[in-house]
Structures are given as C-alpha cells and as structure tokens.
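Single chain ahead, written as structure tokens, the form predicted on its own.
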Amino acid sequence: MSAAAPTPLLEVERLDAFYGAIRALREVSLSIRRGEVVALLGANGAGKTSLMRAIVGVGPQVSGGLRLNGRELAGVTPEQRVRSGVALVPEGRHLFGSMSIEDNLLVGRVGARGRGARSRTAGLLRELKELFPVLRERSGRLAGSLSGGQQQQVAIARALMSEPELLLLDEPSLGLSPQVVDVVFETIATLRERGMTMLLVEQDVAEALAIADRCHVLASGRITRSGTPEEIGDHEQLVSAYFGAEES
C-alpha cells in the first residue's frame, strides 16, 4: 500500500476575498508543497496582491479554506501567522528609511520570544550578512540611503529574520534595473537551493517562469490556468491575462 501524500505546506480552497462590495478573488484554489517555488502571474488588478494579503491576514475579508501546515487560518491574527511560519516581502519594500539596516532587520524578530531568542537573533544576523553582502558592508547606514536593489535585499532579509517556512514575495523586481533584477533573482535562486518554500508574484514573466516549479495565471480574480512553466509559457491564455483579452 502506497504512503499517503504529505500535507501541503499551504492550501487555499475556493477562496473569495472582498474589499467592501468589491470582489477581488473568486473561488481561488491552489496548494504549495514544501520546497516548491510557485509563481502567480497576471496583469495589475488581477488579484495577486489580494491573495498575498489574505494569506498573511491583512486587507480583504475572506471566505473559503486557507490552511498552513494543515491548520485553518480563519481567526488567526497576522502576528500569529508570522509565528506559525509565514513572512511577506511586500510590494514596494516598505522599509523604515530613517532606521539603520540592522534595526530594520531586527523588526523581523519582534515576535521572537523564549529561551535562546537573543543568541538565535545574533546567529541569524550573521547568516544573513553572509547571504547579503550589503548587510555586512553597510549595516550602519540608514535604509533610506540605499539603492532600490539594496533595499529589496534588506526587505527579503527582514522577512527571513522571522525564520519562515513560507516566504511570500510580492513583485520583488518592481522598479529595478535589469542588472539589479538579475541580482535579486540570484538571491531567490539561492533560497530555493536551500529549500525555502516560496510564493512569488512577479510581473517579469521570463524571470518567474525560469525559477518556478509551478505557475498559476490569475485574471479578474480567478485562476484561469495552472501548470509547469513549460506548460504555461507559450500558452495564449498567459498573453490574454496580461493584455485583457481574457473574459472576466
């Protein structure tokens, strides 16, 4: 008798999301297994960020199933979700520009408690300074003085300070030059090699398809197509989702 398939790290089942009377998501269902990188593709306004916000518990009112490690997230506060293993790198980074890089990183450890928390925080800072040289070279500088690409690396590192099982990346290449985009995706590739599970929202379709294990195309709040990058990449529905030919 074959063994049962392991429980997905994240399960989204027939999820609806509302901002007042506006319906942002319509019966969205997907799952993410441990170690996977799953990409969400679609035009602006398709519902990608709304799904990210629903997972971390901020923003829209939701109905439907949303489970992390088999635990239903309904009624679980955003702070509790972070402690349960979810971290978001938001669109636009949202760093504290008047604080140092290191203080921005420590924001990601606000919920850390218990015996050994201080030494673990110090260990994480050392590890992340190895992964992101800018943290080591400029740790005392104000976050607001950094370039966009450097700020994106700080934002990713801040999320990693909470030691997430699931990392949500919302438009990590937004507003960056092509050369800096390459650096950011090299970092994401490194995290993937280390086994980090990620849900990636990204307008740069080529970069997303190059790094993802599976993809979902969102249009008008619905998933219109799912598959591997090879299955998704040349399909006309991907073009339709970005240029508005898809029926709502």
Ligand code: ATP
Second form
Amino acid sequence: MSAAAPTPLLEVERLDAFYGAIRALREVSLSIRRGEVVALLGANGAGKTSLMRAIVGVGPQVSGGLRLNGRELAGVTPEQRVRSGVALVPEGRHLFGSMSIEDNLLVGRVGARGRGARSRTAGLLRELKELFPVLRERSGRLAGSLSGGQQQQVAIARALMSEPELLLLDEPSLGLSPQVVDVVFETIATLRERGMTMLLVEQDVAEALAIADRCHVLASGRITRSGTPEEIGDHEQLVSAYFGAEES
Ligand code: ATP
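Alright, leaving the form predicted on its own aside, put up the form predicted in complex with the named molecule.
In what comes next, the whole complex appears, and the chain from above leads the way.
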C-alpha cells in the first residue's frame, strides 16, 4: 500500500508572466518538494529573475497556478507570502549600505509580530552569527563597507531572518571572485544539510549542478529541459541555453 505523495512545498503550474506586452514566462510548470535544492539555469533574459519575483509577488503580472504549501498565492501580498514561508535573496543583494549589518538583518524581520517575536529575533540573530562569522565579527559595521562576498552572506542571512521554508537565491555568485564563490556555495551547502528547501538561479553552472537535486533550463521564458544534474549536465542543450537558443 503506497501512501499519497505529500503536497510539494512549491507548485508552479502553467505560469505566464508579462511586463505590459512583454511576455517573460510561457506556461512554466515545476514543483519543489521539501528539502530539495532545485536549480534554474538559462541565458540572460531567459526569465529566471521573473519567476523568482513572481513567486514572491513583486514582479510581473502573472496568470496560471502558483501554490505554496498547497495554498494559492494569487491575491496574496508580498508581505503575506513572506509570512507564509518564502524569502528571496535578490540578484545584486540590495542591502542598505548606510545601515549596520545588524539593522539590515532586522529588516528581514519586519513582518514578525505576536508573542515571543522579540526573543525569537534575538535567538535568530544568535543562530545566524554562528552560521556566518562575518556577522559575528562585524555586526556594527555599515553593510556598504563590506566586500561583495560578505554582503552576499548578509543578504542570505537577512532572508533567513524571516524563517522561510523556501529560500529563493537569485544569482548569489554574481560579481564575486572564484574563491569567494566557493565560500558562498559552502554556505548554501550548509543550509542544504540543515534541510532548507531552495530554488537557485545561478550563472555558475558547475556550482549549481554540484549542489542541486534537480535542474530546469529556461530559454525565452519556457522550460526546455528538466532533470537531475547527471541527466542534463553534459547535454548540449545546457550550452545552447547559455547562448539563448531555444530547443527545436
Ligand atoms: P538575467 O540573467 O539577465 O537576470 P533572467 O533570466 O533573470 O535574466 P528576466 O530578468 O526574468 O531574465 O527577464 C525576462 C524577460 O523579461 C526579458 O526579456 C527582459 O527584458 C524582460 N523584463 C525583465 N524585467 C522587466 C521589466 N521590469 N520591464 C519590462 N521587461 C522586463
């Protein structure tokens, strides 16, 4: 007797996304189960960021199904989505450079209310300082004075302050030196070991394939290929996706 499959944490079903007349996503369907790391690969302009932004509700106009924990997200505000358990680490990090590291982290906590919220915030800060040494050593420093890699760690920590079930990471290695990229991916690996469910957009294909359970290739707004890293890793489609070609 087989038990019914649990509801995926995220379900995207035939999602279309538009910026006015520009169609950024075409009938995109994918799902992410709890504990999975799913990578989204594709050329510039393929629609990766649009999908991330559609999930958190700050992006384009969408139609189609988008469910978190089985709950339809249409009509749910971005703030409510964060409270429902999804957080985005945006491309380019978007920290407040003239605020301290700790104040940047507290921004990730603005939606937290109710009994015990203050002590939970203090507990989270303690936990994150263990995970990210940069927070421990420099929490009073202005975020704008940090290196790119350190800023990326702060951006990830800020997202974790909302205690997400699903973490969306948009090009975390962008603009970082190879050594620093390794550090960022070590952090992502630690989160994976702790059971964090993640959707990862990444231009560093090798790093993405090394950490993902499953991958989707996006080209011109459509998913053109899906599978495990082994299944799609050496396929020429992966290369053509990076030159923006669509699968025929
Ligand atoms: P990149 O790696 O360059 O960030 P991407 O795969 O994340 O690319 P998107 O940024 O999602 O791609 O862009 C998908 C399409 O939507 C592109 O054609 C882009 O020009 C368009 N687009 C993105 N943002 C906007 C916007 N704010 N207004 C109009 N068009 C947009």
